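First, one chain by itself in structure tokens, the form predicted on its own.
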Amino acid sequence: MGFKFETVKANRISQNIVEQIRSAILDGELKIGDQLPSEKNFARHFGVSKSSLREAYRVLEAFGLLEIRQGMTGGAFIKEVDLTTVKNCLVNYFFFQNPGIRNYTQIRTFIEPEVVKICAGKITDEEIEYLENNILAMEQEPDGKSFISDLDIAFHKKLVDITGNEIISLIVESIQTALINIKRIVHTDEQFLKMVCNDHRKIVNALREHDPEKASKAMLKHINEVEKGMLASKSGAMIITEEGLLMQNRKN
């Protein structure tokens, strides 16, 4: 066996295995598609039980670094981490950290006005048409179900896709998904949905004119209006504050 893995300490067995395999991947010793040794041989090499090795595998699977295949040609294979896995991890992080709405607004303010500046210089007629159809679909969703699950994210995703920057796409999509989850909890109302549609239309109008400054100002205004609207929402079981989500106190 050509790997330089070491036996592990008993008090942090699975974590030690995870760290060694992850380091081997990042150092280039293990490459995408490589198959790890059999569980029996690998567990013996580490000096651990199969159950400890499998626990480490589960962690690496959650990280998106490992794929476990079943059957005669199965085994543990090194996998390329995809954007969906990373995005889901970020969304989960946002959920458990419960950041305040101001944190979301600040990061959006840093990124999204610049995104539409880029879009203004390169957006096509077909992309303008896509965004316009997206807004029309939003306006036909008075209950907001498709709005919050698909359309709002699709609008912002299209903008970052136009930039061609996958890192920006990852960050913006993760933030948008986290915000959508919050909107479901705090029950934003029809007035909020109308505000979003109107703001989106102003952004698209600026993009149609290929005016980067106008588009940037429209996006910045939209981001701030979203914060105000979410802070004002009081109809759900929870409310969002500048510090994070809080359970509402309701009188029986």
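These numbers come from a predicted model, not from an experiment. Numbering follows the first chain given and starts at 1. Here the rigid core means the biggest group of C-alpha atoms that line up within 1.5 Å when the two forms are laid on top of each other. What changes on going to the form predicted in complex with the DNA:
Superposition on the rigid core between these two forms places the CA atom of K221 less than 2 Å from its counterpart. Once you line up the core between these two forms, the Cα of V48 ends up 2 Å or more from where it was.
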Given for the second form:
2 protein chains.
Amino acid sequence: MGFKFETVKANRISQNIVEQIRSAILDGELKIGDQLPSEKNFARHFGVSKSSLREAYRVLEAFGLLEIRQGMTGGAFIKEVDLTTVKNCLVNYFFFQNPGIRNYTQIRTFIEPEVVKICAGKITDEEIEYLENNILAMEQEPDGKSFISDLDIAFHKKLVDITGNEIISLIVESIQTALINIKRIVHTDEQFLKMVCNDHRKIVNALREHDPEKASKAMLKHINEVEKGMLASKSGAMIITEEGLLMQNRKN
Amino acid sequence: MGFKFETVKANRISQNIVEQIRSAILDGELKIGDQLPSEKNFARHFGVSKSSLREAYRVLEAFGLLEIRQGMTGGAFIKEVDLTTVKNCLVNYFFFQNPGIRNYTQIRTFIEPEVVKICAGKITDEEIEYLENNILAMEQEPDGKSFISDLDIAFHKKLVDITGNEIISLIVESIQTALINIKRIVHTDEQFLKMVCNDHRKIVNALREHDPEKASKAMLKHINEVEKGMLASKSGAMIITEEGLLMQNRKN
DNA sequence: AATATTAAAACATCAGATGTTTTAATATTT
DNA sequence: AAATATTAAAACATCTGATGTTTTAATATT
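What I would like now is the form predicted in complex with the DNA, since the data block earlier showed the form predicted on its own; can you produce it?
Below is the whole assembly, all chains and molecules, this chain first.
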């Protein structure tokens, strides 16, 4: 027979409770700010021990769905999942997938040129000023290191935020976060830094002229330049290839 | 003073352990398949109670980083984070963000036309056959419902898988999964279904001719048509707008 | 009125007991 | 000897109940 049965996972009490509460949230029965019963009462309600309920609470907290506070007015409260939770999750995933730099570049070339096209049509003077200050800060940084990464991320984040599309923000930010792990290792020399600043400036110039095509082309060129720069650089501890980082802890 | 201090999180034992183990994984000290000490031994090693360690294990398990098995040869094993974990996380996030259909369409129009361009250059006869069978199955489905969704997802998933870029796969699949929540509500009438099948067929035809531009244009048109169709339809329980689903449990 | 103390609610942690699952080793049967 | 059944042990799963800590509201004191 061609059937293949999946292993049925054990019926763990805590997991059962997690699913019940998560479903209640996704079904709209529990709203943001709602307080769940105290450990003691809820455990009695489910007919389980406090330990089991606590394990369920911990998991829901890890999902970002619950906030647990101590003290007299404390308890478990339904919470809106925040971006940090999702990004951590994506970082965990990308770590094992260890996608090649090519893959990151490819998805960036799909999204970010389009993003700046949108920006060109609606960017404000204030936002342009923000971006210019960002570039200035980067230029004045003597020998970059981690601070450069922060500025670089802030630059690209600002652009996606202008679009007002939170899905795009999430995706681009997550990719940036994942790329940090690679950039952190790359020896960013003076030349690389200069290139980034020049590219950013060209993008901002195009945006000031509200020229979508020009901005788009500048962004596309920038993304490809960054890839080229990263592939060219070498690190003592790790080897960077098109396929990904070669690290000790790769799966095989 | 313009400072704003963030609340410092309580030093919870379980969380401390979670972070230590997660760091060890991300630093490459723990590899896939590695077994952690038994609850008893590890708790003693950390100098904490079994309960605290168990809560940490539960959280790591929820992150998809750990697999915990019972029995004589059981224990806690480092695991590769799987797609399901990430998608669940994204579903939690999107639920509260409740992005508008516009936002989904926008990111899709950035990615999927480019995806089929790549496909046009490398698609095989086998893959074309798969796509055609998918369309046939959809056409034979009398009055769609949920089965249609599965076929629709499979169609788009196949295309991104052909690119071989796992980041793009993750993004597109997650968006599809999030869209299900909306599509499930939409009354997919005969006309809508026919439109989808026609569009899919045009895309496959272009792919068979290995014509990137034609495929790209067909995909772009398809995505916009789907949005139009969804905005046009109404549901009794919920109201679908460009801004998102109006549900009882929206934050305000 | 401002400050200090106290009490209570709720989570945090611990310790130890008992149950369940899984597998390896052993004993039994054919 | 091979197949089957039994047993033992390791490790997780769950429960119980005690004690500590945090936070805030109520109360007492200055």
